[in-house]
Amino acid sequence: MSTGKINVSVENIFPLIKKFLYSDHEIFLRELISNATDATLKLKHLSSIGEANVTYGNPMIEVKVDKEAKQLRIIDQGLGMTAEEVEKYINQVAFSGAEEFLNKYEDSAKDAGIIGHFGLGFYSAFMVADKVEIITKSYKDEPAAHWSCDGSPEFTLTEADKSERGTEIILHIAEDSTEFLEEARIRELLTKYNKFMPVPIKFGTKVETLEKPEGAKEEDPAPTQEVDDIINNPNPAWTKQPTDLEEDDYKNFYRELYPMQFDEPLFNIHLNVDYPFNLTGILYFPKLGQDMNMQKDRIQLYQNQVFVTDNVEGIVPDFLTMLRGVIDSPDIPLNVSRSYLQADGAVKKISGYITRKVADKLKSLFTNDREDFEAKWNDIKLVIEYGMLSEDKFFEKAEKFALYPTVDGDYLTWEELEGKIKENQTDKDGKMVVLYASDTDAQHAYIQTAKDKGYTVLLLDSPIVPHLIQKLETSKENVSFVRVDGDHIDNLIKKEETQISKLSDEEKEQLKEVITKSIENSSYTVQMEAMDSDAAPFIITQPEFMRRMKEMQQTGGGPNMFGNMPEMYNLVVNANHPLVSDILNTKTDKKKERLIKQSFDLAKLSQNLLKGEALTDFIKRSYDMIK
């Protein structure tokens, strides 16, 4: 027997393991069959290359809970440790000094991130254990050893009256930890952190229903055995090579990572590099709603097939935050910040590399099945535009898959629309005009009108419109997007035939002046135009600029200055309109007025603008003019 103290650089180092070593204890389980499985898998490559003259067999971990005794048991079948290598493993805790580890446990605390880097990982076991045992048996014909702490600097080391290879972690549970003494929390701990670990991990074991013996009654009950709880999948599909996979093997670990997820995913992409970086995964675009808040957090990030957060920000590109699945690589940092997340060159590079690999997966879908891509556009155009938006590299791919659809279903590229509007649709600067709609439903009169100028309508609905049109227009020569509802349309009308006043400016000057004072309106400003006698006789415009600047403060990113601006409105009175003229006739002030009250509150009404007491008063003024 020997005893001695830990050779650690502080001496009162377990406090702080308990206290700091993790931002939540419950990591100590991953931890721990992170070491099993790392304990099998060196065994397998030295059997492999003959350094260790053993039968690898079918080695498994197992996990025990004994709540009478409340211990917690780990055991693994793999390399194991002499009493030497426990010496030089596990009594020497590896880091260099007190402040260094509290330095580098600042950094990684904010995201939970791991220190086992740093050889702490065992005694994370300190967090919710106030006793650790070790019984292992090593491969080489060596006596097996018996470690034990009490939570002190002190321990003891002993032989062991072990024959069979590998480990035995034993925790003595704390009064305040006893929750994982509890069956249920540790069978979700590994659900959670080892659900794909390439060691199978025993949890108990579980009844299995066999097939009846010929011969046997339909009413006998049907044999059962009890077979060992593998709560693992040791080989998920990301380990695979995508030749080995059949698109119903991607469906069903699509499954199997989302049980309670019933839609299917609309494709996926498989990732697979191991230079500059190794990387692995799978993603798969899922049908997608306007709320990308709602969307985020569903990816999962592994390491060496160990779940480590489905928090991936500063390793994907934000845009993919939205998809789900798994990447899995050992390249990526974890133990820090997330700033410096996104200044790491290696981190760069898979992003770089994820954001590549999902733009040519999406030209190849456009490419080879149109229909089928167009029909899936409603579901993913989300992330493609929130993409062109925030990544310049993928708006550059993207001009060749993105589509721009239009009010009457069609789903144009850029080159298609450009092609298409480009001859009839330019403003008096010359400019190519887009025009769009954001709600078919509030403002169907204005798309009509449009259309029956014989324009083009996109639609487009998406909360991030604003700015994604901002950076169109940035991004492109001579192009400005108008909303149908905006005021810069009635340029565009004009430019294609200059219509002729029936109103004298005189007239038109006189008209206004009685419209301002009828309406009493400040956030309505009258503009006198003349327009095709069949156009409604009142229409109402809001400024293009004003409009979209406080669309994008509202989805984030626009001007603070717009946030406490009024609402503002262009009244554009048709000059050639009948109506209009009839009003400008009318001797009477009173019908003068009411004819003034209700054109304007119909064009309210078509921009739903007409609300509370306003519209009261309209449908007491529509019965009155009826009777």
Given for the second form:
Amino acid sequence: MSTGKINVSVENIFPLIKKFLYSDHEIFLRELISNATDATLKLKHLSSIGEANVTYGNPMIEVKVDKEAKQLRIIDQGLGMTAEEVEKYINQVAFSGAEEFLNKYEDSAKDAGIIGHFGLGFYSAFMVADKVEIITKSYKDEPAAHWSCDGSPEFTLTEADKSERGTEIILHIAEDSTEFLEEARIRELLTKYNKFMPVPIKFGTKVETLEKPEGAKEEDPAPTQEVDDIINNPNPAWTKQPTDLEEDDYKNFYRELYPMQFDEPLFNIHLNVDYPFNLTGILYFPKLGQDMNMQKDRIQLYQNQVFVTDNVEGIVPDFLTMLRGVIDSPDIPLNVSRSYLQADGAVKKISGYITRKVADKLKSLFTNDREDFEAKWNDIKLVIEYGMLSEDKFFEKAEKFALYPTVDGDYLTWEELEGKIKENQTDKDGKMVVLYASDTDAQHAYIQTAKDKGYTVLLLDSPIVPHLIQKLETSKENVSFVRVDGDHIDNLIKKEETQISKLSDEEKEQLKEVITKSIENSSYTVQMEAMDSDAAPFIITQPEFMRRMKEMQQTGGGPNMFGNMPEMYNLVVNANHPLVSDILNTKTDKKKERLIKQSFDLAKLSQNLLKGEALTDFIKRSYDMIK
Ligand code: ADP
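With the form predicted alone already on screen, would you show the form predicted in complex with ligand ADP?
Time for the whole complex; same chain goes first.
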């Protein structure tokens, strides 16, 4: 037997390890299973190149809980260690690794999130155990070794009588960590971190129901047998070649990743590069709908099939964090802070690659089956629109597949839209006017008016639309977007003939004054216009600019000064409408006011602006009129 002191410069490293990232104690299990996996795969490699004269067989890793003895054991059938190797790898290399890691990250660890996921290695066992033993037998013809350490820098190293190759780690779980003696807790951790690790992991046994033998009676119970409970899938779909997978394999893998998710993904993107960086993975487009926030944190990041995190912020462009699936890369540096990660060259390349793959996939879906793409548009548009807004490269690529739906359910590309409206939808300055609605019910009257005149109206209803059209206006030449209720249609779009006013300028001035006084509302600016006599007499509009700025602010971003401003509207009065002449010619002030109030309320009603007491009064007044 030999005893010794681990080569330490910091006497108190064990308390330090224990304190380290108190919220992340659970990662010890992942670290130990990673070591067991490495040891197993190393042996596989050695035997395949003829260096190790062993039968590799079908090794697995076993995790055992003994609540009574307060022990947790991790047993592998990997290459094992000789006493000399334990001395070297555990007492020296691993220890100095852990020490260095702690020195480096002690200060920054708490706020960095991802830090602590990697690096502590074997010694993370001391976060939950007050004594750790290693019993290990090398594949080499040497006696087994037994290492034991009780959390002080002293250790013992003796010979052991283990005869099968491999390593057994015994953790004597500390008083304050007994949660790790609960079977359910261990199962939870294994499922979280090791679900797709490349070596089968056994955790206890389970009972499996077998087929009834031929000729068995209905009431005979089906036979059962006890089998190893393997908790992981060592060959997950993303590690396979796309050519070896069917559509159903992708769907099944989605189920595996999100067992609690009942909807089907819309489509998937298989990522697979090995130069200039290594990355594999499968991304899924889920049905998104309108909600942007609920969806995040669903992509899982793995490093060589070991789960790292489901927060991929900084690695994947923000707009893609709404997708689901898996990314696996050994090239993503993990022991660094997020801001460092975002600036890292390799990570930038990865992010660019993923963006490109997603754009290519969308383009091929659009080209190969446009009808299907259109049918899915409403479920995927949020990601695409957000991507167009935030990534210039994606914006360029999206030119080919981004769709602009009309209120009548036609889906147009930008090019098609332009072809349709360039000639007949221009404003006074010759700019192409893209009319859009955000709500077909609320803006029904305005949409109808525009359609009656033969104009095309888009339906753009995502929450980020105000930002997107702002971007479209600046990146495309000579285009302006305006919501159908932004102004009266004849003011928005240039017409050949100009309307002749039936009222004189004086009469208009006079009317404007009376109306302004009667409606008693400073949020409305009265505007006299000579329009078609069949256009409504009073129309409420909301100027595009102010409304858009306010909306941009509500959804984040946009200039600050508009947020607190009150809603401002225009009350457009059609000076050519007979009712307006009637108002002018009405003798008594009282009757005049009644006509104005009723018309104003009707205009508000059509813009969904008549509420509360005003609505109650309006209804009462209307009943009085017809009774
Ligand atoms: P790392 O795995 O990052 O090298 P660790 O502290 O986890 O650091 O482990 C240190 C070393 O101890 C490993 O590199 C390996 O040589 C050895 N080791 C740890 N666990 C095992 C095991 N289960 N089987 C064989 N060797 C092991």
